[in-house]
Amino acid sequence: MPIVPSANPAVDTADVAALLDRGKTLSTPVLRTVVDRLAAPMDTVAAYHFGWIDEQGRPADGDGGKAVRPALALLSAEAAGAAPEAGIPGAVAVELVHNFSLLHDDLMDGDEQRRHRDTVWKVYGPAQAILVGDALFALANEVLLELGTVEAGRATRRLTTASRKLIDGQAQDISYEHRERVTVEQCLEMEGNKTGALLACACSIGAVLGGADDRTADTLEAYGYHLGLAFQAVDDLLGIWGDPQSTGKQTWSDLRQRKKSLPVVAALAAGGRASERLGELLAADAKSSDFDSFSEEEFATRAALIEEAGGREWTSQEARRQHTIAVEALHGVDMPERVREQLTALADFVVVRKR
């Protein structure tokens, strides 16, 4: 069962899979060539992170992620009337920034698993995770600027703005872990920065490289921003109730990290007995010296209180609401109907995914 039932259950998973595969097929060769520019051992560490090799350096066919962002970058080029190939540099640049953030986030959050494998900092150490993340960020700008066109300069400005917002969001996320209360509005602002900004960039960068004007790019960016909020809402649900076999993370992963994610914040704001009890437990958790040794049952209790207080259902509804806003934004762009349908299908996929 999907973690968020779709308002439009007729999601054609085969079509979506084809779009995601196209994004990988067109962008991965360029991505690998760009990553090969890194000095040793950063090239090896990055190759491990992307799933191209295992810990022993042997070729691997690892899970490199869903590749939603590259797929969106190629589609945005088509939305502007260009060939999908026009969006490849943008797809690669956005994927590099996304993975820069993953490398750093895993270290900051203490996550030991990503995509069913040990994370980079766990295998190669924190220093390599930081250095390789920094290097990927630098490469992202290099990939765009070396095109040497006016459109490349416009695309780079959008990417750097999105990157700064992404970093703002991560800083907010970390600070919220140490606060007893965070409002729903603050949580949505944080998630709009941390996830929405880069997805918004992915949805406009291909169009910019394809020659679109700012109005078209801004409208596609609005689609991507709200899609990002829907995406993060689903991530927040998976972070508590997701199947570890699908997500590649521990059970109750966000609760273990004391994250103030949407289900938690919505539950605390709901009022009522379950909300009050949850607030008491989380306040005690923040002061606990043995939090890391909590049992599965203790985390399950907190998850049950979040659900009883309505946090799970509110977040599911918010994912659907943001999905609707995203799809409606597409009506503001004159694009081939086939491309509109594909962007809608990707939005549908975001709210019914299991990982």
Contents of the next structure:
There are 2 protein chains.
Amino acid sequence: MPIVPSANPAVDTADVAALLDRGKTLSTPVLRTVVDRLAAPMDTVAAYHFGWIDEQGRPADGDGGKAVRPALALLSAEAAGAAPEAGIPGAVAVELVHNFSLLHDDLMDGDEQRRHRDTVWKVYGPAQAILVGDALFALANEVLLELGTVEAGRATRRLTTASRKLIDGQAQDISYEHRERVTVEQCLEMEGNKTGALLACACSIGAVLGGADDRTADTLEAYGYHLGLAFQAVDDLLGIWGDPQSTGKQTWSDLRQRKKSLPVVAALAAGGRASERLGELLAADAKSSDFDSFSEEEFATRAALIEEAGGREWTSQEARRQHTIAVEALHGVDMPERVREQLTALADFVVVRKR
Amino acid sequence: MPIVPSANPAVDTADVAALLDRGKTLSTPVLRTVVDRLAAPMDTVAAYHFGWIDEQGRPADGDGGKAVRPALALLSAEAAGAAPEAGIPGAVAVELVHNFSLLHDDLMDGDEQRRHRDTVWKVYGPAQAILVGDALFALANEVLLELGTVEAGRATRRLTTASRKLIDGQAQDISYEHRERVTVEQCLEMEGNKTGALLACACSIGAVLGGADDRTADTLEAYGYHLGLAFQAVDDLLGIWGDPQSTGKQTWSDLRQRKKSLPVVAALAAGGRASERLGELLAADAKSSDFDSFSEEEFATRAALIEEAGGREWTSQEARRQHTIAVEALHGVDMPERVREQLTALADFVVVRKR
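Output the structure of the form predicted in complex with a further copy of the same chain; the preceding block shows the form predicted on its own.
Next comes the full complex, this chain leading.
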């Protein structure tokens, strides 16, 4: 049972799997070549992060993530009438920025697990997490700019804008953890920055490299931005109610980190008995010195109150609402019908995924 | 008495002060406007780092550093026959990358003081140091790419190359701290990456923005690269024998951090009684659990052995040697004689400075 009942029950999972697979197959060899440029030991640390080797340096067939962004970047090139291959440098650049942010965020948030494995700062120490993150960020620009074309310059500019928003979003996310009240609007703005901006860029970067004009690129970014908001709403649901076996994270992961995610802020804003009780508990938690030793039951109680106050259902509806806006935006671009169907299928997948 | 006896005793300090001042005066207002774009609280943290406000948020007239790089970027534009103002976005971008690296390096190295004040991670915590560093790095590309010109694309590409080398250099620097033996060649390679590359970029970026061809830019980079090596050799001397009142760092700063800087590796490579004794002491230090509580005298003993083994004199000569190569490179570019004299004066200053 997916965490959000499907907006489109007819998602063709085989088609989506093939798209994700194509994104990985075409972009990973380039990504590996680019990462190999890093000075030791950063190349090793990055290879571990991407799941290509294990802690002992042995080749591994690790889980490098869902790879939604590379799939989108290749479709983006096709949406502009170019070959999917035109989007490869964009796919690689966006994936580098995404992983730069994961390396730094895991350290800042103290997350010990990602993709079922210890995070880089846990294995190699904080300095390597900082350095390798920095290096991936720089490589992202390098891989685009070395194309030496006007289109690459435009793509780099969009990627830079997205990266700045990503960093703004992480700054907001961290500051909200220490704030007693966060409004639903503030949370949506943060999520738009943190997740929407880079997904938007993934959806335009292939088209820009393929020669699309700014209007086409902007419309594809609108699709990606709302897809990102749907994606993050689902992530927020998975962060509380996801199956650790699927997500690779701890149970109640976001609650353990006092994240003011959408279900939490929506529940707090809802009013009523459960909402008020939740507010009291979270306010006490913020001052509690025992928080780090809370039992499973204590987090389960908070999750149940969020659900009772309507935070879970509101977030599920929000995911479907953003999904709808995203898919509608696709009609603003004249693209091959097959590509539109595939972008729609990816949007459907984002909402029904379990990890 | 400067730490390196001058290669050119006729340095006109008033002329150098005017050049550094012009670099600051023209670039700081743009830098402040750009930093103001950051989401709260990153704008505040960055303003503290640059010395514009104090810990309580009150306006401050802090020491934002020597600002050698902005001065070079403006002269770089003039070397290409453009107005100094053409170099301003380059000056700002290079200064942003430089400060991104300071924020992250201070955290990775555990440095508690910079420019006579607590470092950002000490005041605002590690997460803010990481985030604001990331944001400044992104802003550096933004400030160039928003110019929207072909020249800006070329400048961004050079800045990206320099940034990657800077990160490689920091990775090497960190890995050398845990290594028993580092050769002089490895140390010079690391310093070329860590300091040479970005100074090289500062020296070409204004010219590129001013329309210079690649050969001119490459020659100006050669000047900047060797200037950077001279700069770093002087930094390494100051890191051991600098006056804390001038440098704003602790006494024996680099020895406290087990840095394998030039004087240390040169002394270890020299052979002889003092060199061997130094090697024994440093090997024992690496295993010592008391290292953090070492007295001033213990560091003074190590510094004296480095000097006795010839590490101080060798590094001083290396600074002068790199200075000579840098100044000679200037003859490979056809530029106004006044600009050549000013670039020479800046090179002289780098060698004789006390901080």
